[in-house]
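Take a look at this single chain in structure tokens; it is the form predicted alone.
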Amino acid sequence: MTQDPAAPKRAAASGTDGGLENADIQGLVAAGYGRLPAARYLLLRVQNPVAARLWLGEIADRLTNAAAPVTHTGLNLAVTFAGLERLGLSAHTLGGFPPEFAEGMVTPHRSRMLGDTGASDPARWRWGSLTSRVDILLMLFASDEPTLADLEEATATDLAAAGLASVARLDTVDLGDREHFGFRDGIAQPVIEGFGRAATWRDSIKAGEFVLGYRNEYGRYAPRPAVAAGADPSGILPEDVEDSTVRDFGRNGTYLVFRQLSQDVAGFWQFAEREALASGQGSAEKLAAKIVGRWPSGAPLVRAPGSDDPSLGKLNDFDYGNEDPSGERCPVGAHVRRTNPRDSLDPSPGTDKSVTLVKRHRILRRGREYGAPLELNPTGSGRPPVDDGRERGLHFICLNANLRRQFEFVHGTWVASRKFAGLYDDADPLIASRGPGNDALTIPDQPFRHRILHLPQFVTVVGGAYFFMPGLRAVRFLASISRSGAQPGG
């Protein structure tokens, strides 16, 4: 599961990468646009490929790249496999994409692996299901709502004339550094080598783990879709670093996972209050922290096991294998311990070997919340919140260069699995779907462990898709099909 399925000639390649080609990489890879708190996502379907390619050519020069300073707006674009087909990319080039991207998120075996069952079954989704195809994702970011409205008007006022139909228009909300359940978010993000930001060895990840065309944590290049040199007569695409006879359509691109997650905030805190009293686990806040793995301030349980310590709210330099191997401080099955196990996994827990293994499965999160926040402590009463009937949640977005080895491994093997790290029937207590045998949380303690049973489902998937976010040259190449008549791939 941890090896890139690279062709032999690619696995044997040698040499070193130059610097990142920031001007060809879309800006969302480099930063989450934290200075642009207003955002909107437009999900589109290609109705007229010729008109859509003309639109693509017009918008290509307006897309924000990783070299551009973040000022008042940001604009990025991604395309599904079905969208690339509709836009005219040849079968030869499409065959260079990995099967998980080509098949999509909603195939039955993938739904089972990701835990998209029951209430999260794709048949219930609002978008991204087999009957609600999405081709293009247009992501708009701005410094404020009026600027966002202006950006949307300038880029998407007449989609029909551009050969595009709207599937969904998804708004976001700025909650600062918190998410809807009330916990600090975005603390343990990996840092891509080459973007010039300081990071510990644990969080400094090779560029090829997130951007195609560069070496990854194995020292290899991930497989990339290629175009025959003769099919790119204008020389828009770069030469493949491993095969000079083809042009690299994938270089400087990345795979984008989008999942719309509806959160039952009131249900979460009501359960924590009720179960904390019934199980003798102390306060609702303490039990909630056991579920998440951090306190609401962000303080890790490993360093603050008894009570919240806001002074540790941004702490990321800690271990599980060395500091809490049995999970008595932070349960082994807690959400943040599953999604980033640090040094705690076999075969060598507590060592750099374990950290190296985990580094090969990291993802880069770029999501935004949606829906009005719920008051978590109504009128200072100390009681759990009451459901107000309004939906709220997270537009989960992550970037990775290998969907199978990164997002799907993390979600299928660590999050949705009932047997993570030696557990028996404990799926992720915060975000996993519920069903027989995966609704428990084991809390190690002395002299006996505690078992929290019959966890409700707090997060439900209501939409999702796999996208490819191409480099800027690849966007221009797609647009060139209509002008030159070339059939990419030869």
The other form holds:
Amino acid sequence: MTQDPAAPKRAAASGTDGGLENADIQGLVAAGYGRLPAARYLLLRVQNPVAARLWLGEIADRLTNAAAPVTHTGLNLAVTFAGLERLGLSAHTLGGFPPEFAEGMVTPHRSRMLGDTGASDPARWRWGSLTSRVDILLMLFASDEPTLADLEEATATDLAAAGLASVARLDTVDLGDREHFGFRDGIAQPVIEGFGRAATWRDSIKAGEFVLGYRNEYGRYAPRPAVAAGADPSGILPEDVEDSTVRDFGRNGTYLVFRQLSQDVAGFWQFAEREALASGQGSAEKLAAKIVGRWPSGAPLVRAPGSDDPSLGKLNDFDYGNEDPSGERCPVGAHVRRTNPRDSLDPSPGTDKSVTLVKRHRILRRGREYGAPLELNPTGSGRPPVDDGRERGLHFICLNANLRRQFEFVHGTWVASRKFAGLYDDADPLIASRGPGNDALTIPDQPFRHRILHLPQFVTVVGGAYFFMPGLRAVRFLASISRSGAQPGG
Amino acid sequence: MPHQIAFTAVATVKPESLDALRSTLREMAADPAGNRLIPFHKLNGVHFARFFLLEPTTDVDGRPIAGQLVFMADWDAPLEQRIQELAEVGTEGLSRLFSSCEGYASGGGEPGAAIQYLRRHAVSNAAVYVNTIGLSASQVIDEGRLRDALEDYLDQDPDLRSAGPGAVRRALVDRVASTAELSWAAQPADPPALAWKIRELAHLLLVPLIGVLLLPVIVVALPIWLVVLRLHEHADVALDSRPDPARVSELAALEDHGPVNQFTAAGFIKTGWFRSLTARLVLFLISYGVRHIFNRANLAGVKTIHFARWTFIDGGRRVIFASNYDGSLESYMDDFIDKVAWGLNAVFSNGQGYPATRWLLFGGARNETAFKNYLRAHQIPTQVWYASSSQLTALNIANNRQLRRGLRGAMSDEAASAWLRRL
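Since the one above is the form predicted alone, can you give the form predicted together with the partner chain too?
Zooming out: every chain and molecule, the one shown earlier first.
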């Protein structure tokens, strides 16, 4: 693929170009706080809205914004639709949120679309289900565990006094650049136009895809929840970008998708070992790489088809449509090929036009692992690990401005759909739920494909919710809602 | 290999029978394929079928329109046989449904009354898209079975892996030839009837010929039409109204039960003769395009639509758009916006409230949010929907067709290798 010479290349300079109001955007949008390896997520329910708003007001000034240098701690906050309702946001403003956010992650239709069925059925979730409502997500980051404990002490010690109850307190673990299955993670991320880092045209995405109040890949503004000017007498909120008669509650906010994904690491490697032996396709590592689309080092199969090549571990400048159209190197159904299909999709695979379509379905991943890692080669013999009975997985977090077109599209149309790119029965081999008819894995080869039927499920969803991560002014506005709980005039 | 026919019938519902009709539709919806009233799975030659209720409403001038029951089927010629079989298999269901409608003389358990009623209430469609013209419902099912068998052969014979692609293909061809239930696959599917082919060819040639003859008129009329169009586009009101959330969840409850989905929408044409005329002209051109050009599994880059149709009802005041497509509604709408916005704009911009267009083709659907709101706001629940090959996407069907085609004739190793990649 050649780069479109006409496409605007971002200046790789200051963090305030492109008109982004960094000081009002929560820091997690700009960065995943890689320098802060300790992190904890608090899932909270609002018991007393009045006390909770007071707490929110105190916390608002401590929240990390995207302009602030990150040194020892980071603090960010997001709220579900139920939480916004509970905190007293008016029905008028709530009505400005899109239905997918209002309904949440657990409607029967959404579960069908996202493949949250069987073992991943929300009825079994620990949090986020209809019976385990979550209102607020508080995300704490720190340079080390003691600092993290201090931060929690300072922000969320006396929850009862703050009118809050804990639904779950989720710890994280720092695995460096690997995830639990043993693969390098986080290599291919989109970059927001207007934030610091330079990126190729393919990965440089308009700010409006990730932050409300800015133009998106269609050159438009995503729908935003409005507040009548009279309902914001102290003028906390900014004017709406397209309608100066109303204030914009959404500006500088983004939608945060949280899914707690439990990983069966031993099951994954035992399956790879067993199947590699049975089918004579080489090593367990190679079969695992065919499932993922990259080798453990991160080297893409498209460039390293035969064996792992750690020198290509961070390589991101490759494509499928031109280099491997039929998937003989990287299977069409491989995990990374379907979560970011690059230039491989219809109508014109191998062209910038194909990339342009994919650019409308990107998400910013900000998750962290949890649970002690399993030693992947315990005996040093290359034999697969045995399950230790402890849980581990990923707190999957992603950010986007349009849940339907971004997260839900990627997860529903590309990951959970067994029909992705002309396939028949192949849902994502790594992370999708399994059921009859979606548990095949097709690995293109000469003279013909390998086909694995009845693929086990390696990842189970055990919790999840859609949150809105407001801009800082919107957090202050929430905290300022009058004590009666009714926001005047809507 | 008969050609497909898009059949539409519309009947006015007796106001006092609306509830009874809704409950009959609910009963059928619980199991569209196997329900007792019309067990669709017993019918041959049906690709898709649907029943839906257009609720009583008022038109743009405030005149009331009674509730209407609509039946749509994408099925294979001959039409008379399809109607006959439907009436025989679904005698009880049709009788119950039509008894709620005006002018139905109960046939006392005989299919004859329903046949008469269907014929009398048949409505012609303004434009019909068929993914692959001439591909019959039974061929879709049979070729699906063929693909399953070929996949199984590959899995069952490990020795094949050491053979070259040409030898693998020959082994598969032999297996098919020696399997009685698959022996049909070695032969090409029957072509559509000669008379039909001649008619299509005549249409293909005649329309441009008439166009050429009318050229002097067109040259004069086109600039005038464009000026009037721009005047209308400036004056038209776009309504970016968010669909009612309760309605959206009612619609979503009917979606994503499998890889194939249905869409039905109805909308009023803007008032005045100009939009009415433009809608008819555009649909005439679209009809020609999809009939003769986009008839090979690819609608201008969209490969996920099985069947679609536009149908005028209420004396031309309203248009129904109905389709059968793969994937989620969101991906379907994104395909519209990204790939065929111009075509949708040309038709739908004649409808009340559509996002503003420029020169008929531009703008419109490119306003993502407004367009998606417009579609959802005009969508109506497809209460009863049946798909005979509900597990096969259009891409699967096209691939299966090529698999069968590849069983015939000689092939180089390279071509055999490409053919094997379809498995």
